[in-house]
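Heads up, the chain below is alone and in the form predicted alone; it's given as structure tokens.
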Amino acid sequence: MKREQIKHSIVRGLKEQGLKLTPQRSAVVEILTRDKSHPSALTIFRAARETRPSISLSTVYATLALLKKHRLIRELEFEGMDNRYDMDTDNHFNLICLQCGRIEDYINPAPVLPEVVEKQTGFRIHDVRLEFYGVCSTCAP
């Protein structure tokens, strides 16, 4: 799906849940769509004050709660660096560099559908994660 696609996606899916775009639940999610690198909350802070100054850390972190809560982003969960979001919820993969941390998405059909799973085993599946943890082309000699 296309940045400009999923944005109309997540602003639909916030007035389906009958839920007001907010100027700063705009801005938040205007960066998002713009910020492949699957940016941070500070860094999404730090970037919605350019052009709302009065945006709070707590207004962005109650925001990404909100949008994850209803299944309009993802949450990536990390040990020893920052959670980072990203607004692309179909199933992909994420290639994450380990020494600058950056990400980026992978698109490619997983090896196997979610759906065969569920049909195979009976397990119901919530969520799909896939990483490939390396070193990026920017850093690798």
Given for the second form:
2 protein chains.
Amino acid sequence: MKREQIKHSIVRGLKEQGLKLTPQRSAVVEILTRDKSHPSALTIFRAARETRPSISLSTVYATLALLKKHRLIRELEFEGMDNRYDMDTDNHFNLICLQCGRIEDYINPAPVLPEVVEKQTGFRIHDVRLEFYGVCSTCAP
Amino acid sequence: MKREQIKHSIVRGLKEQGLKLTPQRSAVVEILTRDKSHPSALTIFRAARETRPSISLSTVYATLALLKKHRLIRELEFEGMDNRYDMDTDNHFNLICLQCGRIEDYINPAPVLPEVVEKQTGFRIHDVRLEFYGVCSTCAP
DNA sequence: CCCTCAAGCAGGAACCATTCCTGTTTGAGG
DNA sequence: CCTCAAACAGGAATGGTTCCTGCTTGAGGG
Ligand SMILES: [Mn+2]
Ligand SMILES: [Mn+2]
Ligand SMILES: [Zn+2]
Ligand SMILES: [Zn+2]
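Since the structure above is the form predicted alone, I would like to see how the form predicted together with the DNA looks, so please show that one next.
Every component of the complex follows; first up is the chain already shown.
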């Protein structure tokens, strides 16, 4: 799905749940959409303050928690690194650069199918997290 | 690789690096080997105190950090859940039960090959993290 | 067999990203 | 224009992990 489409589906998701699309929330969604590096709460906060100087870090966290709760975004936790947020909730690989911290997407043509795992193991799957850690092509050309 | 084999390779790894296999470290490794649920530092600490009542939580953390540093074990960080430790550093899927917190292994017969991703993206891969979140067969029979 | 000293340890303080709390603001609906 | 619940800003609290300090241990040299 394209980023602009995902953005609209997030906004739609908020409305469908009877939640308000306030300027603060709009700013957070906008940044999540524009910043392809899977930004952290602090990064989003700093970017949001440029268009909306009075926004607080609490509100950014609250908005991210809200979006996460309604499964409109994905929260990724790391070791020794702030949490990062992924606007794409579809199953895909994230390539995490240990040098610059950027996280890019990698759409695998033949991903592992949860259904197959469920059949084999009896484990009921809700979410999938697929990650490669390493060095991106920009950092090691 | 079998658990007993992995245990020996951890012990061997310590010796190869000129590190001491103290009773405290031995206890931590032993528990990591025995407990298939990918235990947390606190869980390891509590189990270690049964055979070695004077061991401190600091030492458990230090030992885990040491093993991690030398890539003999794997640290897994989660949202709203303590870090967990995986004695198996090979690429495999972890099935994480959101109800009981247990983490089991799933050896995929056809995993995604890092080499393929590297060739396609130019991203140099060091580590792989593959996880399914859901409910295990014990919790939802 | 004892001494030395660096590695390792126990206990507790400090850290800091995230969550929680409280009083204030906002704006949709009446 | 009023009302009131939702949302917000600012700041305090939380807690798993890391850091710090002084003490212990045991391998290796004399
Ligand atoms: Mn992504
Ligand atoms: Mn595992
Ligand atoms: Zn990079
Ligand atoms: Zn379970």
